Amino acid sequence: MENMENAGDEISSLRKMIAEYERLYRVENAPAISDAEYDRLLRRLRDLEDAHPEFYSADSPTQKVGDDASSGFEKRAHLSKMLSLDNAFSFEDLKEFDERLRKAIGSSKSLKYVVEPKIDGAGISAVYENGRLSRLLTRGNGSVGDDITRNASVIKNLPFELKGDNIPEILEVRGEAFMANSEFDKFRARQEAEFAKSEQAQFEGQEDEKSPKKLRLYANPRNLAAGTLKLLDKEILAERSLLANFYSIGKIEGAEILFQSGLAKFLKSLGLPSVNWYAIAFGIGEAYQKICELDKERGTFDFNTDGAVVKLDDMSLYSLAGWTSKFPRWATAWKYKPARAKVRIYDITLQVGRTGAITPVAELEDAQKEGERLPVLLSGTNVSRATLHNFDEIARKDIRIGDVAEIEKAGEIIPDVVRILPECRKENSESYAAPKYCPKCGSSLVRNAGEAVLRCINPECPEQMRRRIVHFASRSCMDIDGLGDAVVSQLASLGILKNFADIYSLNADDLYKIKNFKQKSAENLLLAIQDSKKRDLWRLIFGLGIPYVGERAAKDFALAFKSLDSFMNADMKALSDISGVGERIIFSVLQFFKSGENLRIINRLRESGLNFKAEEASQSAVFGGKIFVLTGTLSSMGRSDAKRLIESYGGRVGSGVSKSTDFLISASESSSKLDRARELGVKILSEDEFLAMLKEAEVSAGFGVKSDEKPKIAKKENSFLQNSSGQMSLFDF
């Protein structure tokens, strides 16, 4: 009974874990771990369920596909499902795929298959119709996927229209956009030169309403290619050039392919872009033989590959073959080893996070020039760090300065070690002692129960605090623009910034001292800083960095004490009588509002004036209390401001349709979250409705969003524009 117990322990936290790292990897683009990582996950918690059957689900990220849906884009469904692929690491794994599927279909013979380069770049998909491109879709749930139509001008190679003489009446291609290699390093080049020179206006005092106010520095093609279909700023969009390559069909009707080595060739007839490079192999001993000739090659393509695909290559068994939730069962993709490579750890730094987690860094340098600093060419780029996540893990890994070790750096995300090369150990070498104390303010750390972490505990430790600025000015506090970590930085050195409580006391003579910074920016940061005196009470406990708390938490808090000084007063039976807060977060809530230092900065906030109250809300018969969730891209207001409105007349926005849900705010035809709310029986409100209810609110009860925050709500207007001949154009905008 105790194994099960931890067997289920263990899935549930795997399924929580594999779905944050699946959001950050397909929607924010932004991957946390290596794919070698994430597979050895996915593959613990599948074993885990096939040993536990009684803890299926069907939410499991082991049977569905994940999902890449964001907001700003209308929802449609798939003419067909368009399935992941499973993995295959070893030529063991290939042959049990080769003996499932000879099995499915009823074959004792060597089957014939074809052989792929397996492109990482976002998936896509494309439907023609009469010839014509009607949408493109990504991949979304499988089911449901964004409609990004709009952008299907920057896949360059993209054809609007099919030629040839057999074309199909309805044609449905699935394949992958990417960044060329060639482009992604001009792109990135040009990226850091404005990067450099934005922050050189900034300082000169030169920046206008043009100048970026943060870049994003995307580490491979691969997130700038899914970050690019996913944009709304058509400026933007027009510097970016993205490549597509198809290599399958989803649904065609009016002509008809037998074979998946004849598919290229038929999608090329119609100016269709697909592979380049593929291998015909009879047996799955030969297709292995295929996989490695390809592994010899890729190095030479102009775009990243992590794989290989081996499909059957008889289209016409594939119904016979079947499907699973997931993954077709006549296909698989070979995933090849991570590159790696040799270094020498040479030092281990600690840096402390505003919540006074200290977290070691290996500083590397290449083992075949011990000595000389210099970082070794990993996948393209040169790497001279990599995290070693906490202590527990170097003292599992037996990690020691001076020892030389294996990196891997797949998903071109920072390095991981993998390995300590102990042949290559010198015999003076010493265990790596965590440390007892904060390496910038010398306070004992300590670590709490339940945690991998060490913490140092001191509010006036000046890199935690410097952090904590930085955190308190972010657009999701306080935002205070122009005071980012550049800015913070240089005042803290100065010792004009000690705590965010400085921030109100700061002249223009104190920013005159940042190097090269000049009357206009001066005037602009001192008018940013008044202006957040006046923000919403749940930024301003947000923003004071309290361990766990998040903005969730901070809007919960803000709307249950309706002051801050009610909340610093709570005890811990209020606390926990708040719906989703835990004991973690409640025990850091009182120790946080105990220590005399944060008590000090939060009495120079309120002297500077800083808004200690929430904004009373209208609690409408129909919004008080309630819960909100929005799918599909509202005409008349943005997300943001929709959910602004909700929770300004008392109500709240979830992210995901549940059993506590009370209205879907529909404005999508098709949508994972529509289905699941019919499903569920939750209310589904057109945008019709919502503005309805918004206007009885406001009529009703007088007050709710201060007038001078009202969002404009625009007219509803033609999602296609005409074009000069007065027909509907799907790409005139």
Given for the second form:
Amino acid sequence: MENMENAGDEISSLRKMIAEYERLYRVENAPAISDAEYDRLLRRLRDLEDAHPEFYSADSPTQKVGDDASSGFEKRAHLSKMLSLDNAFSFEDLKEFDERLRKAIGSSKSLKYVVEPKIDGAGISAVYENGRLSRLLTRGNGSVGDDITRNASVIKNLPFELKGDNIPEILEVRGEAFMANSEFDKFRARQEAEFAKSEQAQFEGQEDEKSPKKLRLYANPRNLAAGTLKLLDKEILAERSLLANFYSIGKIEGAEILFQSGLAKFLKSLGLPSVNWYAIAFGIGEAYQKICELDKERGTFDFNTDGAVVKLDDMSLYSLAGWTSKFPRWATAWKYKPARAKVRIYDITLQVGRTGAITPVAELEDAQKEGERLPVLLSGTNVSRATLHNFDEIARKDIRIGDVAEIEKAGEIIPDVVRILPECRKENSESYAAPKYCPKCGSSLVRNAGEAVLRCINPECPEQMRRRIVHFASRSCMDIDGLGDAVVSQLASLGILKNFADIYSLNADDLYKIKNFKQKSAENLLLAIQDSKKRDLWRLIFGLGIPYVGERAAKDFALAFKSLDSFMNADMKALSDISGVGERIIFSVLQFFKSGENLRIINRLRESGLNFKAEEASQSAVFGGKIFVLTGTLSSMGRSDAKRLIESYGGRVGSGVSKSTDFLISASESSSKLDRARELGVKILSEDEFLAMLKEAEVSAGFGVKSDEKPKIAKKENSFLQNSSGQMSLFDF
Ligand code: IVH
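Structure of the form predicted in complex with 2-(butylsulfanyl)adenosine (IVH), please, following the form predicted alone?
What follows is the entire complex, opening with the chain shown before.
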């Protein structure tokens, strides 16, 4: 048994680490580690907790389902709890599950099981009342989910009405929403082509409002499906297509279903999509055989599976079998081993992050074709690089340049190096020595106590600065369209951008120095920079790049302190009053605001007129939650700009006209939305009336508009408005 103190420390650090990985997976839909690595961490935590029950906590990730809650969606309670499944990684684990279950239900005989694919998608719960879809929820925290009913139509095989003679009064049905692999491939191909086109367009000055840079590259179909369910933008949603499969019942009234083996047929009779592959097994040994059979077949499915689910067939025994706070005891999930491939590590390169962290990256080639520098094909994607995380990891696995290694991928794009094959090692190979100096600026690297990461702490390291500027301008921070990696790199190497405050001093002459940059690109970029000054406070806080302060913490700080000045002046006590903010973040924030250089940059941002106040203190209250719906094509701006403007003044944009709609902005002579608005007496605004309303909103938000300057309508592709002097302006900043 581990030493008590060490075990306690390890448990607490594992809990923190796992909680953060869960958040990245569930909320950001951007996993940082492979599923297999995540499972290993969770197992380690569970083993430690089992050995040290004195450290039990109901808050531990081993006891809770996690949470996918996002802002922008109403929270609703599930009719019955939406649980997760326990995992089995070996036949031993399966036997233990079977024994526990037989004990719980008092059976000495072999149990009848159903084995089915474990779909790697996003969990959903649909409620039908008298055959009509009344709501669609995400899992949320298992008790309360996000209401995503308004996005239900993106799931193409989800019926809004059930069919057949056996329709239950209430049916709460659980399943998985996923993107078919064929659809995902098309989506990525489209996205990659659009990215390439946009790079080109950006340099040629033709960028339009639908720049695909606003899109984000998703690592795998699961993340894309989960992200799609939570889309707020109907236009983007309209281009996506998901499917669902249902596999379990939450609550049912007015009909009865007794066996899991009959569930798929029952659901199909109602018109609900359900799993096509399932097998019946007598006893756990046979269940294992079926799991192996499924493994051979699952590669032919058009969706990703990360395992098999073994379920007790007789549903009348479920209550006897019981539940833990996290799983039912009548089912378990078998996790298949992720796909692996053999590679040669022909080099280890170093990346410098925006906080100075040095990340070693393995440059890979197919081990069978040594020296040809060809990528290896793994689960359908070509792989040529893998992150090695940090130098401890390299030392622990004794990874050397020239080694042959096994890499593993469980649905993600970035694979992990799992192990080195010592039998393939060349005789003259040498241990890899961690670098002493920053590969970009040459200054000495340091290692903070308790951290595995080596850092460059030179505040003037050009690579760190470049990355910080890219981060500041990125979509998740100040969202400056057109100021991506390529443009920042050129401006930085010309010495025009030294830090992100310099962004606000850029002028057209500076931008013309960028290779092939045309007038239109320059105008658009200057507009985007002006526009970014009004961003919410949390975006600015996140954009500052304070080490360890991610999007969540930035939002918490903005909410708690309401202004950048109060945040900057906050002491240890005020910072630690915010729940979820740990010591590491607090220390980092205090350090950050002690630096004279950081304070100088912030002052320059202030002088440039950036918004330093939380949303509610500035413009957000002007439209006070009013719901706008658009119909027809506006001549002055694209839909996404109209939406952004409405939302920036605290309004909301709905998709269909209903009783709760406040305004229909109509740019068309006739439409069904217009008819419906007339029917319901919803106020209809012409495009000019809408523009006048925006102008008024801007005045009340205190953004200084000269009253005699009437905004002229610009050509659509400008996406913003032009003032009378012909300069690009969004109502004159
Ligand atoms: S049954 C009480 N069957 O995997 C839980 N779940 O890792 C009943 N999943 O929470 C779930 N395919 O979201 C079940 N065929 C299947 C599944 C499946 C995917 C998901 C589900 C579950 C998670 C556990």
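Residue numbers count along the first chain shown, from 1. Here the rigid core means the biggest group of C-alpha atoms that line up within 1.5 Å when the two forms are laid on top of each other. Predicted model, so just to flag it, every value in this text is computed and none were measured.
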Examine residue 505 after superposing the rigid core and state whether its CA is displaced by 2 Å or more between the two forms.
yes
Exceeds or equals 2 Å, Cα of residue 628 between the two forms, core fit
yes
